[in-house]
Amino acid sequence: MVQSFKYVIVGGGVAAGYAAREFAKQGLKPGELAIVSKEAVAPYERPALSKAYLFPESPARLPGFHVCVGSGGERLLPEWYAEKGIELILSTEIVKADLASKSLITAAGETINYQILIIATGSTVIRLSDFGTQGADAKNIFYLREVEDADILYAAIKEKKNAKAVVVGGGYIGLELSAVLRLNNIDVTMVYPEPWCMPRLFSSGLAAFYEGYYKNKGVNIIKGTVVVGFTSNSNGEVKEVKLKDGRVLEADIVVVGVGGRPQTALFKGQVQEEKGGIKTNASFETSVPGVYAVGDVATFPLKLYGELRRVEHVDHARKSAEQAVKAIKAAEERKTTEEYDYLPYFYSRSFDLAWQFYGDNVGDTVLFGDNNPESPKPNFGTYWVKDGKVVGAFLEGGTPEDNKAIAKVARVQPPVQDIDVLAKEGLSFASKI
């Protein structure tokens, strides 16, 4: 079977949903657009999976968090796509992409032809079996990327009463899942090799707060060592986690969050790559005309810092998808579109905490505010200062106005005369900008 469309989006995650909405906004004829997804459901807001999806009380479920609710927009249910004449080709894996002939081959051997392609394949999780970790194929070792993964993990949480869980990794997934497992009254131990949690973003001062807070919530933290193997019981279920430092931890559930890898294999050798992703221009067009790449897989010109970057975050997935569609439609009308001028943004929520970060985390760090893990309402932050300017800002427990203020600081990059004064001024420095 051969199907042909004017526009095809490969990948059915966050970026695909936001791109579809932008296409509909820009004007689309029925039958022009198809989204091809390995998953069985319409695009949804992936961050929900490590948060509300696993809550013990009234957990989030689809259709509740289909895109574009994550940014306050309309929820695009499968019927919305049907009404707009957008074809959702679900439970379909693309096994070959031939950019020269503008065709995609599915696992079932069918062909999908396109005129314009948007690559929105996102990331895949890195598995411990990729490193040859002994016993990593035991049952009840979980990874979290898709709704299906979350369903399997949720079932295990419900089934194992008074369970012991080991969370491997101290980044986003590790912190968010450790929190949600504790909310389910599970005994949690986090294990990671770095000297502190979330090392790609947090300074040691920031990390000290979160580690202290998590310990107060009953999360046991083991730093500076790695998992080297697992043992399982006679049912093949994980029983113990062996660490490099010789310790052995009991475990009924293991959740692994050791990072992701952009899914670019289909396009290897056909498009230019850089910094682990597919190189694009400011319109997210690749080195092949008519082929665009968005979200996690795109290495794009970050105007604010004058360099090429790849950003793995839902905010960029949403915005890059919209930018690519605007550029596609502008090119058809021989118009130009505004340049993508992205301010890096990351956020997380766990327990009663919520933080936001904007800008770049390079240079000297200046910690301000109340970062005592015992505080009833922690409210603190950090500025990053490079070449006498504030280039990044982080805030825990801020109001919407506070968060807007730190975003503005990261965008404007105001000069700083005295770091000690900046530490004393704290948030009031941002509100003056």
Second form
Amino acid sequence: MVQSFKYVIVGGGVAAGYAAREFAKQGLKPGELAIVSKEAVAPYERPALSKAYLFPESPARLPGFHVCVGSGGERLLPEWYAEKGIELILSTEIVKADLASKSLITAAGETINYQILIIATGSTVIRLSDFGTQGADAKNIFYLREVEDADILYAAIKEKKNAKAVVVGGGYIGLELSAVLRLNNIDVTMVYPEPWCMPRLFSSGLAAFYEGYYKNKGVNIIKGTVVVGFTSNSNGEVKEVKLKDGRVLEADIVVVGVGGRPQTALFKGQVQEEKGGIKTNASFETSVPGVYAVGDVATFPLKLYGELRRVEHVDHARKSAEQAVKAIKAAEERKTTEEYDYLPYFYSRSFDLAWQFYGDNVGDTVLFGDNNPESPKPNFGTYWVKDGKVVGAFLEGGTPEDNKAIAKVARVQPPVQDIDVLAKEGLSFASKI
Ligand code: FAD
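Coords for the form predicted together with flavin-adenine dinucleotide, given the form predicted alone:
Now the complete complex, all chains and molecules, led by this one.
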């Protein structure tokens, strides 16, 4: 079968959903747009999978968190796409893309032609088997990227009451999953090689709070070593996790969060790449005219820092998708779009904690507030100061106004005379800007 559309989005995740809404806003005729997704469900807010989706009581379930609820918009239910005449081609993997002939081939051998293509294939998880870790294919070793993975993990959590879990990786996935496993009354040990958790963002001062808080919640933390292998029982189920430092941990469940990799393989050799992603201009158009890349796969010019960046966060997925669609529609009318000026924003939530980060985490760090893990209402943060200016800001436990204030600081980049004064002023420095 051959199908043809004016616009095709390959990938049906966060960026695809926000792109669809923007197309509808800008004006779309029925039958013009198709979203082709490997997943069986309409686009949803992926961050829910490591949070409320795994809660022991009233877990979040679709259709509750379809896009665009995550940014305060209305949910786009499957019926919405039908009403707009947007074709949702689900459970369909694209296995070949030929950008020269403007066609995509599905796993079932069908052809989908397009005039304009948006690549929104997101990331895939890095697996321990990619490193050749011995025994890494045992049963009950889980990864989390898509709703299907979350369903399998949820079933294991429910089945293995009072289980022991080992969480491999100390990034945000490791931290969020450790928290939710504890909420499910599972005995959790986190293992990561770095000297502290979330090392790509957290300073040692920030990490000290989260590690202390997690320990108080009963999470065991083993740092400075890596998993070298697993043993399994006669059913092939994981039983032990072997660490490089010689320790052996019992485990009924292992959850691995050691990072992601942008899914660009379909387009290798056909588009320019940079920094591990598909290189785009400020309109998210790739080196091939009429082919756009958004979300996790895009390496785009970040105006604020004057350099190309790739950003693997949900806010960027939403905004880059909207920008690409605005640019596509503007180009059709020979107009221009407003220049894209993105401020990096990332957040995480676990237990009763919630933090937000804006800007760039480069330069010296200045910790402020009370980062005592015993504190009943933790409220503290960090500024990043480079070349005498605040370039990044992090806040735990902020109100919406506080979070707005730190976002503004990261955007405005005010000068700092004295770092000690900044530490003393803390959040009130941001509130004055
Ligand atoms: P995705 O949302 O990953 O969508 C990609 C889609 O493309 C998927 O549906 C995939 O199946 C499909 N696809 C890929 N290849 C093909 C193909 N060949 N054919 C057809 N379909 C294909 N970010 C934050 O800022 N805060 C958070 O708290 C946070 N939590 C997260 C928790 C989890 C568990 C995960 C996995 C991510 C989290 N993120 C978070 C990151 C955020 O979700 C991603 O940055 C965002 O989803 C990227 O959007 P995207 O549209 O580029 O890719």
